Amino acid sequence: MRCFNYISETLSQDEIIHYQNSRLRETIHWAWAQNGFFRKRYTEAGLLRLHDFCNASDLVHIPFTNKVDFRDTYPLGMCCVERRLIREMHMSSGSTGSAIVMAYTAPDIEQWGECMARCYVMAGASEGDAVQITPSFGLFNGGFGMYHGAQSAGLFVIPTGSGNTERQIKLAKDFGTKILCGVVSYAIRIHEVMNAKGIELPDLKVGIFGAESFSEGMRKRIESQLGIEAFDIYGMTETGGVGTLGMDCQEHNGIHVWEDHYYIEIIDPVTGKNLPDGEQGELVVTSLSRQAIPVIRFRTGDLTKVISREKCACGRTHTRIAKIAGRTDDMLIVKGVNFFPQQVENALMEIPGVLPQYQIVIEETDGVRDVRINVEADESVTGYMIEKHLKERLGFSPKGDVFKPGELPRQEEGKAKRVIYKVNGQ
């Protein structure tokens, strides 16, 4: 077994949960001392006295925090250090509100590269090898993620950023890149393109895609395509970024959570009580290590359950939850019927023929809601052998067309809009 930390990766439950508790009194104390916003809410939640504060049981007494938070306080309304300490920021795009701004000391992207060092590794990277990132370098937090973590592994970079795909193959075959970080999306169209170049990119081993949730037929589909192994690993702007939260290992058997990082729990959405191991619910962080802006029971909207707390067969300890199924505003409602974006995907990567890019486009007209689903194949698919495969799957019969390989919109960079709404044709 190869660990970049095997010290903290192989902790005993015994051992992370009295790091846990310790970690969680410091955070709720620092939060309280330094920031009036956590103090101001702690107070109205009638937390008058901390040192009541013992342990993980005592957070059900502590108020949820979520993304609206983040906005009311824009910029740095929660940081908890001086605008001295401040070394790096990155920020969420924005495109419901404020945008989401996380603040970092040095400690917190050194515990950043922590982090992302052991996905790395656990996914099979060693020092040296070529690691080519093409997420962008900017204030989206992917690209420099990824980077903090290749320099604490000691890899090799490659920092392409996003876009211009022919040179993104260019520079792997020139420079043997072993592992291709990004979405998942944009790995589809690198193979489109070397597909229709006749390149092929025999040093490229490992996937690591993150962002945007992908279903595991579209992981077998990927790994088959290029050739590699691919890894879903899991962050987000407000827990420090991509990788900070976990990834999967090689067992491909749900995402090890750095619980010496970060503590999670799992809710009922609607009530907010915690749910039993097993049961699917609401993700909630409360990061443990991270100083200018450390979340506390944040409500992440992600979807997922505890599948294991016990010793994984890769040998590393840490609590792993289940891929993210969806977010709790993801849930689409057509006809009566409840699904998720990624059961579609699943659906169709099923059937043989059906290419990876597809759109699920919502239409709705005078308040009524369809549903239509274009899908690229080759010339062996029927649109009926789809609708029939999607009616046993999902219990509705879409409408939608079959494409050639092609004829649907491609995009060069970002994520994949994969679901589009129409209202009255527009």
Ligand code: DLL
Contents of the next structure:
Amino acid sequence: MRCFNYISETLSQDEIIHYQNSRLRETIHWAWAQNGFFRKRYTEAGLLRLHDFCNASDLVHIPFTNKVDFRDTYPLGMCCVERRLIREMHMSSGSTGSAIVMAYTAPDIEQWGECMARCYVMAGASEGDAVQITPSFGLFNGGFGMYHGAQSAGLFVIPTGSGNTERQIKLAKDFGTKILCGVVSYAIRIHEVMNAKGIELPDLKVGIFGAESFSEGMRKRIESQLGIEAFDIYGMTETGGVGTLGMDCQEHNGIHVWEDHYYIEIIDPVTGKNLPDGEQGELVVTSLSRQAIPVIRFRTGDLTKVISREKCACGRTHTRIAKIAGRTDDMLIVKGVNFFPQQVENALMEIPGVLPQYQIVIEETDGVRDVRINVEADESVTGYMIEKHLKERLGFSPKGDVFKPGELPRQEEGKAKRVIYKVNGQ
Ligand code: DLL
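Moving from the form predicted alone, what structure would you give for the form predicted in complex with the named molecule?
Every chain and every other molecule in the complex is listed next, the one we just looked at coming first.
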């Protein structure tokens, strides 16, 4: 087994727990000492002395934080270091509210690079391999995170950034890109343009994709279309960006969370109570090694479960969580049935002839909601087939509209907008 950091990636669970306890203590103490936001929160929660916090079992007494805290403290209200120590920032605007900012000290950037480099090596990258980074190099964390990791792992970076798909493909061919990184929907776009232009990329072997709903059906589809092995990479602005929370290994049986850098809990999103392994709930993250803006019991809004804490067949020991099933605020309710967009994606990908471009249109007329699925497919697929399959798989029957390849709108940049709301026809 090749690892970027063999010792850390193969610690025993006992060693991980021991390490996490001491790092948790340090993180809580650090935040308390450095920033009034955290101090006020802890005092309000009745945690009067730092010594009350000893190890992970005391974490339940620490209040949660969430996206609202980041927004309320914009721009740097949760920052725990002097401004002169900040070296970089990233920001996500999200779909609602003001921006969420993450700041980095030099050691934070190194930590990010380490997490991301572990992901590259886990996907099979070796020194000098060409990695093409397709997310933008800007406020979105995707481009820079993939860059920092590639530098740490000793890869040859092709920093195309987003857009201009034809040029992306030309560069991938000319420079022998082995690893393609980006948001999930951009992998589909690359394949479409390759197909249309009749170009092949014989050197391309690995895809590292994330940032959006990523069903297993979609992962397999991308693998077969591009003839590569595709990995599901996870992370978010608040935890420090892409790759900080881990990726699936070559077993493709869950995301290895870098547990020496992050402590995870799964909670019931309604009661806030911790859930046992195997039960799906909301992921809560505490960072163990971040200086500028540590996250403490941060409610990610992402739904997943712990799959296993046993050593994986790949040799790594870090806990595996399931693919992100959706976000707590993503759940759609139509005619009394609850579902997540990813369930629709997975079901669509099971239908032969259906292509990976789709939209979920929620139509609300005079307060009554209906759902329509627009999907591109070849001539063998009918709307009735879509409706019937979704009925079998999801228990309700949205209207299915089949479009010819190329008819649905495409995005050259950023995360795809799969769910569209129309109220009274608007
Ligand atoms: O999307 C970081 C990233 C960039 C991950 C590139 C992977 C590749 P944010 O813009 O802050 O950061 O969005 C974070 O995106 O809370 C999830 O809801 C979603 N997300 C990220 N990765 C995945 C994934 C980046 N692999 C939010 N599967 C997270 C499903 C994902 N959802």
